[in-house]
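Take a look at this single chain in structure tokens; it is the form predicted on its own.
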Amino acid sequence: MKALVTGANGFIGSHLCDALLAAGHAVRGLVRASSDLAWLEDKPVELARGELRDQASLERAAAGMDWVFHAAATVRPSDPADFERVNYEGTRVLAEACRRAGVRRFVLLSSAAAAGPAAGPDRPVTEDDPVQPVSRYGRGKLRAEQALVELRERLHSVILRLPAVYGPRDRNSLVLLRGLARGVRPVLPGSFSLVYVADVAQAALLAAQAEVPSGSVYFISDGGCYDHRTLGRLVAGMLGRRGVGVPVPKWVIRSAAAVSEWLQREGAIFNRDKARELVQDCWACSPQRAMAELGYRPGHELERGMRVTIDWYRERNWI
């Protein structure tokens, strides 16, 4: 097949453009003048230059492509309103563009975000839940996801939901790896779902080949729920650091955002629509009905991924 991917420069993009690459697909990756290709490098992935809303090297991007993987998103704009015009405006008009292409399936890399926090860890949020978005970059996505539901009759589709998402490449992660490495261990409120980077691959291109409904929606993670003291504990082990576990309350989550955002003025990773996410209870969701219709099997429960991750990043003197 011929597979586009959007963002394939990127954490989760490089990694699905080489699971693509490893099944003998062919690819093109649509990636910003800008971009950094260092995934890429040496790799035979055909570069389209574009932007999400930019129609006309969209449908350059689609032409001629069987399999659309939109992994491409903004998550610190520097305009918080590009959470929508980004996120919800590019998938529409990216949409739009693969289905005059003729794009035969649309596989949208979602978030948890856009459907919200789980009751608690033994009520993880399923597909069925009505969703409940807590900030703008969630419901910049759910609209994005909206926008394919919209055109189910005219461009099959699949939604990933994702929730935090980990692996090598991942620079989002480092702040914290490095703080463990160093002796301290923070201690987040709350719960969470996590998936290994590989198995987001793996569960995208089970989407791209799956004989199920347009608009169909799944989350994806490895079934399992975890908390920062039980994650913080794991990881200073593997890094060799016995570390203090320092409770960090909700109200400093608050405010180191707030200082965050007016100390960095644009495109703070650590904003304060981060920490209305941060400062929920649990962010724990199931992956039973993509196990059961989508045939997937997440490969790495936490502790082989972690392991994977860390020595991926010492190899390279991250940490």
Ligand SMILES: NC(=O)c1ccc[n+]([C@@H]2O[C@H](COP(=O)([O-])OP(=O)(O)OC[C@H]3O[C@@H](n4cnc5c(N)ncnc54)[C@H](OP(=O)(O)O)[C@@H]3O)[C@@H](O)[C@H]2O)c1
Contents of the next structure:
Amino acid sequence: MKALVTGANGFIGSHLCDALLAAGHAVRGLVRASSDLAWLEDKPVELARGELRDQASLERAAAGMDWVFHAAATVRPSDPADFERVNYEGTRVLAEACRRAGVRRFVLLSSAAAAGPAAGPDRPVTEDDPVQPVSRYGRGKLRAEQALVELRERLHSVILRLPAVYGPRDRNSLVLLRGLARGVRPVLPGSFSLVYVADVAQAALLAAQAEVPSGSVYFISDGGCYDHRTLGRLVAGMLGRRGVGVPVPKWVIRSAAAVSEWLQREGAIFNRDKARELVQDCWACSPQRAMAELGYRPGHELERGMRVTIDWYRERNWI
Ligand SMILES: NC(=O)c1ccc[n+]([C@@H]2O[C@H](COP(=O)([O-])OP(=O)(O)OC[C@H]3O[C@@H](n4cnc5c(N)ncnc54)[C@H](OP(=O)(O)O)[C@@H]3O)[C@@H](O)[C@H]2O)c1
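Now show me the form predicted together with this ligand, since the one above was the form predicted on its own.
In what comes next, the whole complex appears, and the chain from above leads the way.
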């Protein structure tokens, strides 16, 4: 198959390219002129220069493709309006371009943030629960999903909702891991699901091929539910540190967000919107439907996935 991966140079996009190439598919990657291409170096990925706000570049990228995996999104925009402009509007315009190009399957990498938090660790969110996003990021991703659902008669799409993803090449977890390597173990409130990046790639390939109705939505996770105390202890142990658990109560998160926003104004990367996600009690989601309908099987339980990730960071002296 010929597959387009948007955000191909990013964390998840680059692993998706690897999985597609390993399975023998031809891969085109949508990247920006400014994109860092380190994770695509020496790989047979055809580069399509473009930008989610540039319709003509999306038309060119989609031309001749069988599958499109849409991983590009802005996660920490300097302007919060980009959650709408890039993540929703960009997805809608890309999907329209794919429909015109005759793309056979469109797989959206969405987020558990689009659905909102769970009632508790023993009540993980499922695809049947009402959606209740708590952040602008979540609402933008939900609108992107809805754009595909509206188009489902004319473009066959599958939507994957991901919790926090970890694995080699991820820079988001780096601050936390560097802290743990120095013996500082922040204990934030709440519990959450996780998934190892290669399992996301596996799920995306299954979503491209499964005989499921267009517009279907699936949560992808390793099936566990973790808290910061347990995760911190596990990772600190792997790093050979015991570390001191430093509780970070909700009021500290909220206050830090307000101060960060006040100092940096509109462009604040840590802000009250992000804090609304961090103070939720539970972000557990269930992969049961993906297991039943896509044949998804989480291949990496936390300890194994984290071991591979830490070894990879260490080899590159990241920690
Ligand atoms: N990582 C997670 O824990 C997680 C969890 C849930 C959902 N997701 C979703 O998974 C997808 C991939 O996330 P990731 O962690 O791989 O993020 P990432 O490493 O930051 O990659 C994002 C990619 O999107 C590209 N991009 C951003 N704005 C763009 C624009 N205007 N036009 C074209 N490309 C643009 C980036 O290009 P540049 O390199 O040029 O900036 C980059 O290639 C996203 O849709 C995200 O919402 C991720």
